[in-house]
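Listed next as structure tokens is one chain, alone, in the form predicted alone.
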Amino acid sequence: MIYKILDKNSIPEYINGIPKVVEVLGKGQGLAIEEIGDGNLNYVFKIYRVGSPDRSVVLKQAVPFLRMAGEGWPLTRNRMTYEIRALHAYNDLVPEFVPTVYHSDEEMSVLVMQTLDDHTVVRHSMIHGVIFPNIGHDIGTFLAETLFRTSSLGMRSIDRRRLMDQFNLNDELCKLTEEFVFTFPYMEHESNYSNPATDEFARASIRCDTEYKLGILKFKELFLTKTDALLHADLHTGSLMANSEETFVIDMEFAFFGPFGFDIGKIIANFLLSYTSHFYHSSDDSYQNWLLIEAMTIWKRFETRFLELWDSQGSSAMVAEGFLTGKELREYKMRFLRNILHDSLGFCACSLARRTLGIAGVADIRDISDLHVRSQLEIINIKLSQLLLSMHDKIHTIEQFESTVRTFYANTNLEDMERVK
């Protein structure tokens, strides 16, 4: 099919010939179509049968420009190709954590998939203090299963290279990450967000701190050169939908092979960004305590499940059975996981700064209308980024991470700002 941008008028004809979609929606007239996406890249529609809202699907289509910037910022539609491929891979690896795919069309840059009506976008819910009992455990499991099973620890070399070939050319979105995560926020650039007091602090601190910027470059180099496993590569609380029982991971158009710690660090950073925001959003520290516990749970569950998978693997492309003694292998695994933790905390530091100073902030803080209050929270995040970047390779356990973060927040000075609910 020749590519065209779908809208409410053309969608019915497009989906009418897709058996799995017709199976969900039924045949004939009486479909309602609503645009529901508010993301930076794509258009998203919910399609459902009038009178039977449970009979519904989500249709997502990439357009040849960056949605948040408009047609003046061209962008190829290749990103949907990689989302389609990643979602199929994840449906094979962890079907319990991703939407079911009813239809995919790389030529039309279209995905039609399961509607998650009983789930909410985690970022928005966290702003309002919603607790998701299983989220840390679920994210940690998702990370361990996907990262281990697509790495040289969990795959044969030939199978892994074939999988890598499907993602090697996701160059445009990797370039966005290189620029908007690892470059522009740490210098004066027209794309950056601006808040006067925050700008002043950034200019006087990280933007003239050679050691800090060299630290950022270290992690940019890891992003550019390491191909440990298949990454979601945009894993944040806006890429999660959850309820009290389930967690789903969505929006994987940035998928590519990169360093183990990238996804882990990004999602932990988003829990910390939410923590900072709740100096404003909450009247006490109970929700902040829950956020930090869940951030630790992400790592604890990741580490536990990753090691379980490794213990049951036997030989792999990386480690042949019998190559090391039992003691040597145990020590190697512990060093391996400790290095992933170090990298995760470094990537966490990068994410804290880029979400504060770069074009793509987080609603947790950016939606606070009072610029003075917002700036205080933003400066906290910059300082935490500085701290974690300077200490990432000195924090060897998640308990040390907890102690470091709790001490940092306990010493935070918020002038003229009371907690408000």
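This one's a predicted model, so the numbers in the text were calculated from it and none came from an experiment. For the two forms, the rigid core is made up of the largest set of C-alpha atoms that agree within 1.5 Å on superposition. Positions refer to the first chain, counted from 1. What changes on going to the form predicted in complex with another copy of the chain:
- Relative to the superposed core, I11 undergoes a C-alpha shift of no less than 2 Å between the two forms.
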Second form
There are 2 protein chains.
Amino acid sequence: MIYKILDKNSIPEYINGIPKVVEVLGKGQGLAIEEIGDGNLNYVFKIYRVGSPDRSVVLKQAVPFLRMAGEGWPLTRNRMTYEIRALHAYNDLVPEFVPTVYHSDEEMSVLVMQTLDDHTVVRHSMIHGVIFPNIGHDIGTFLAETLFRTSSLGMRSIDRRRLMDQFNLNDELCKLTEEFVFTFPYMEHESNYSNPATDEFARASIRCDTEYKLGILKFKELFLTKTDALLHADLHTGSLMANSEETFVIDMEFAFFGPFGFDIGKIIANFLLSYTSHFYHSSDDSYQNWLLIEAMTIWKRFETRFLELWDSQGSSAMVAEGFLTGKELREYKMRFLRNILHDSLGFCACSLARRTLGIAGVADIRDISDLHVRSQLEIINIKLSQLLLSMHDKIHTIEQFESTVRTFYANTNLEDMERVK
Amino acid sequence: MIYKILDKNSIPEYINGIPKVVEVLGKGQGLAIEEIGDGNLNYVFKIYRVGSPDRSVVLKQAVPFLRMAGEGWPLTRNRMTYEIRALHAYNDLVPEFVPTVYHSDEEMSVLVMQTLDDHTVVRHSMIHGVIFPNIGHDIGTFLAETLFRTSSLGMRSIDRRRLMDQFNLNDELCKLTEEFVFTFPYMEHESNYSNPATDEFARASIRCDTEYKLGILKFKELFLTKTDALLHADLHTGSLMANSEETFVIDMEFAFFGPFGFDIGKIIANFLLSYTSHFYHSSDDSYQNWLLIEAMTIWKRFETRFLELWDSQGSSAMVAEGFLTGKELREYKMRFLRNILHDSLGFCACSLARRTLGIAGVADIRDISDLHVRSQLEIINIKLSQLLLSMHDKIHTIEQFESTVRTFYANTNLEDMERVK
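In place of the form predicted alone, the structure of the form predicted in complex with another copy of the chain is requested.
Full assembly next; the chain just shown is listed first.
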């Protein structure tokens, strides 16, 4: 089908020809269509049968320009191609954690998928102190299944190169990450966020810290050149929708083959950013404790499930049957997971800094109107980034991570901040 | 053009329609066609004008089966697709070191290129003790130009992903390397070479050496998952044709994006294998000294040229202008090259072992008919592989490499071997 931008008037005809969608929505008149997107990049519509709220789908379409800026700001629709491919891959790998796809169309840059009405965006709920009982466990499972099963441990090399080939040209979005995650925040750049006290601290600390900057480059190099597994590549708390039972991962347009630690480090960083923000949002440390326990659960569950998958696998592209003795294989697995932890902590440090200093902040902190309060929290995040980057290859277990982070926060000095809004 | 297998009868018509080839060969009757390939995989013809030996081209065509085994052993022609693409890339990057391409045709799996009549295959010449005065320098230049200029230091990310895309599906040949370079030689496997004393030593040494095998896995993982730059990926002395002035690199069907150290380590290993073989082929150590000096020259020239290219480059995908101070950048470059040296030595160790124990030996040693002499040389290579793998990240300069290798060979015990054929 030739590309055209869909709207409320043309959607009924478009979806009418798609049996799977008709199956969900039912036949005939009586559909309602609402635009529900945030309007920045894509069009997102909810389509449902009036009187039957269970009969509902979400239709997402990319347009060839930055929607918030208009047609004068062109942007290719390729991002939807990669989101479609990643969602299909994830539907095979982890159907319980991603919306069911009813229809996809790379030509039209359209996805039609399951509605998530009973779920909220995790970032905003976390600001309000909502507890998601399964979230750490779910994210850990998601990470283990997706990373193991698209790695050289879980996939035949030829199949893996063919899957990789579907994502290799996601170059525009990879470039955004190269620049906005791994470059601009650590130097003076016009795109950066600005808050005077925070800027001053950044200038006096990380931006003149050689080892810190060379550490960032180590992780930038991994991002640019390591193809361990299929990554979501934008796995923050705004890409999660959850309720007390379920967790869904959405918005996978950045997907590509990258280093193991990237998704893990990024999502843990977002839990830590929320932790920091709750010096302001909470009146005591109970929610912060929950956040840290869940962040640790992400890793623990990831590690457990990753090793289970490995144990149940015989020969792999990486380790042929008979190459190692049982004892050697156990040693190899231990070192392998330890390396992933090291890299995850390095990427976590990058995310903490870039979400503090770069253009894309987190609402957890950027939405606090008092600049002085905000800068205190921002400086905490920069210091935590420094600490984790300097320690990333010396923290060998998740328990060492916990004690490092707890000690760090316990020594945090928030002179002027009351633990109340 | 629909694929068909060319022969002496159909070649004249095929090349007649190609202006660039006609330009070299001249028009009209009077062409001679000789088959010159080794006959294992592909058909290779030399086409020349009788009486005008300068008017000459080489035509290489892949057939969809293993030629030496016949049509009953199918093998895709994809290898020629990657050879064509790599030769085009190298013609842009380093035209002085590769044959000029006159014509390529992925559909027909055909390459027509410059004849190298005045050059010999380096491996065979080295067995006979031929000195190539420029070879180390030329290889170093080739490596620096190709690796730097296809890396994130020398190429924009988007262009790089597009170039990478041309090689991503070279999966069959990558898989051969995974298995025959990084897996089978280190375990009991039916494909391995066998020589009783050598087998016994391998079993008693590397095949029960946990750290050695985990070291091999480290480099196998890099091969599987690191995409630093466009590699030749089969750069041994049999892929070089040279004379006293020039060096040409040929046979690039394994080309793909892989780790920096792979090509460097492999070619240095082949110089060391020749070094070992000259305990038998030479009556004194003069040729061995030349080989070691040239092996060092490969690295020295590579490093010098790589840094020159880097110095002449401003901002890059890896290091944006202004990200580091001048002093920090110098430190980063030093560490970057040191890491490449470490990885090169690791890959060198893999090549030494696999060329000794695996199916694909080197004629330098495998052509020695006395099994006892051969096994002594093979055991030297295994020991050198062990030494270099265990030391790879402790050798920080090429001078340390030299003294490590010289000390190793000086302590070599060749009881029963006279330095004469």
